[in-house]
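The chain below stands alone and is given in structure tokens; this is the form predicted alone.
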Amino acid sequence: MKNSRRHFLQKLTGTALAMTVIPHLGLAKASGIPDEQPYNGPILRVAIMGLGSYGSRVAEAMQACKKAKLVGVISGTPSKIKDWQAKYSIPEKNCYNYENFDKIKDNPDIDAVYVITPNALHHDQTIRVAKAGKHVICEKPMALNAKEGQEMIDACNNANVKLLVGYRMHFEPHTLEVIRMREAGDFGKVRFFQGLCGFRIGDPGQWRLNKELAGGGSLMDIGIYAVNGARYMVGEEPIWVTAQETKTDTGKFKPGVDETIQFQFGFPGGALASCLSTYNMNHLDKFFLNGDKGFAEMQPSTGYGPIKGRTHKGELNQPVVVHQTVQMEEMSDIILNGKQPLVPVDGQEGLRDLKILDAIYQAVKSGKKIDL
């Protein structure tokens, strides 16, 4: 997992890692959370699966939790189960390798699994913890294409279990303020977005690199923050992509997996969205919106944080949060109590993500404007 996107954007943003490790009291403070008297509500009952270095920071975000707790692990690496067991106090019935991970059905204790896999593995291992009867929190890309992703939705939907995705920056308080002056209006009519998403990746071995795992490339990791990011901004759903490819290095990107990536989207309103998406240039992290009477600019746009960003009316200077720590929060009112979010992270709003994946491959390959 070492030199991944989010091994770069923790350097780039040098705070990230001292956020992590807040204290709940003032993380209350930081991110706006009332200091109130201690929880009496239920509690989101979590398993991470995979225990890489993202799993590692959503363990430790979570220590700060009120609403979830971490009770059990999923991993291939029996040395990783034993440390984390010493480090999260999880007991030796939670634990679990993705042979026997199944079992998890008859074991109380575990309400959801967070799955933190590689792309490739999301699918599968998604659709056996709905079987197991465990909701499923997936991080993103939910899946290698918009056919998997359904095949998921109506797997959970077949189970009667809940389908989250990952998409921690629609609880982000800066992401939170842009959305909500779009909405009072205060931008005018949107005219424009441009996304830009990259840094030069490191070590070719890695899983990222691998298409069988990661799906593609830059544009599967770190381009989906600007599709996404693109649909919460302009506040629409695009009706058209064009796309081009670009690589320069055909020894470490492989047929399949794409260096880098220059989309466009048509949305019904009449805006345009210009993105990049690479991993061959540093220092790229910035989301910009335009419209009649004003502006948006957000850099870093969705880095660990903290996030950073001015409007025409001057700085913004919302609170602080560690973004998985407010995730998993809200996530367990979502699942637990119903609770409808500003910006959806379900398993649909994963799966426009996914067509629009598709669609800039498409564009890619055939050099057409691609309807959706």
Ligand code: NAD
Second form
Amino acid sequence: MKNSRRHFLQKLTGTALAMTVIPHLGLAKASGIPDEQPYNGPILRVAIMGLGSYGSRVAEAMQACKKAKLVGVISGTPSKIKDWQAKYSIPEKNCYNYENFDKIKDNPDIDAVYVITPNALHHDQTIRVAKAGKHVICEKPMALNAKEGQEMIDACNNANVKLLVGYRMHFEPHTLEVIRMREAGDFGKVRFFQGLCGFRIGDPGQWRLNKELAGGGSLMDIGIYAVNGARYMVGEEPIWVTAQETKTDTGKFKPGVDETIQFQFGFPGGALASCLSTYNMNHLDKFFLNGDKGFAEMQPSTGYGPIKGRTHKGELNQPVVVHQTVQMEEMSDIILNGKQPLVPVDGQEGLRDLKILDAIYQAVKSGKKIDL
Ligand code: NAD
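For comparison with the form predicted alone, provide the form predicted in complex with ligand NAD.
Then the entire complex follows, led off by the chain already shown.
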């Protein structure tokens, strides 16, 4: 098989990463790292829509997948299509642009479209893909608000196709181990979560700083990891939210584009979360969970890795994986075999985050505690 484990390792860049991966190869099966076992099951044939920086990362990571294969592209830039065709052996008949991609309906060789475009486009593009009868994997944030998210879910239900959201951390081994420990009661009753997510954003002209395309600022892009993380780390849905915004650069961060938002959640079991989302601090990527018996700490917690963590019992020593490879292997199983992931990645999961994002913006605006 072409997509062997050796091939996977060759794809890894950086000696440090390779060195951390190699000792864990024995755990390949548990981690989802492709191994040498022959695979004869179904393969999810995927077209990527949006050949930008994250689309390129997903395409590279998919080269090590056994259960998912990149077979098509949708792009507005003909030269990028040509490059991807050459690089990934994509046939002409599987190439589309943003005007004609509804025709994917007539293409029996594509099962799913992975939407990796600016946030504001996810809603319409997902609905068009659903109407074309193909499964959708959509990047986070799934949409700009909960209303849009619900419409996407409805469109996929009506078309009888699956809708998944690109929550790669839901398959990451260190993260899953902390969740397992929490469920086993290792931390006791969970009391507190802290999620700190941010980076210093560059080019002021990029779509991430354009309200029309991004739907907001840091919260939509990076703060969503703390929102989503608070939910899977605490293991409950928040019942209220409070939030405060600060802005140091009103030239770069125009109205409606948040630079920094702090937000707090209350959970039904009494736990609290305190989170920070920012476009103004580099290397901010930390989760901390504390219960009445112990703690888990992860830093980095949601970056591309390697994810590092420790608990009151010691270092976390899970296998280091390429997140997008494992995600696509698992998503193939979810779509084609109905596998239920430990932490959901379906449209409803995306919608839960969107409702909370809406409430955070409402709390910022009103200065009030918002019930969820
Ligand atoms: P990017 O700017 O690098 O790529 C976006 C792509 O969309 C480009 O190829 C661009 O040409 C195309 N595009 C199509 N229509 C466009 C339009 N009207 N305006 C601007 N670009 C348009 O962005 P990215 O970093 O690849 O992010 C894309 C999506 O992926 C976002 O929703 C982002 O939140 C998500 N993302 C997720 C992760 C993750 O770890 N899950 C990481 C990065 C980005």
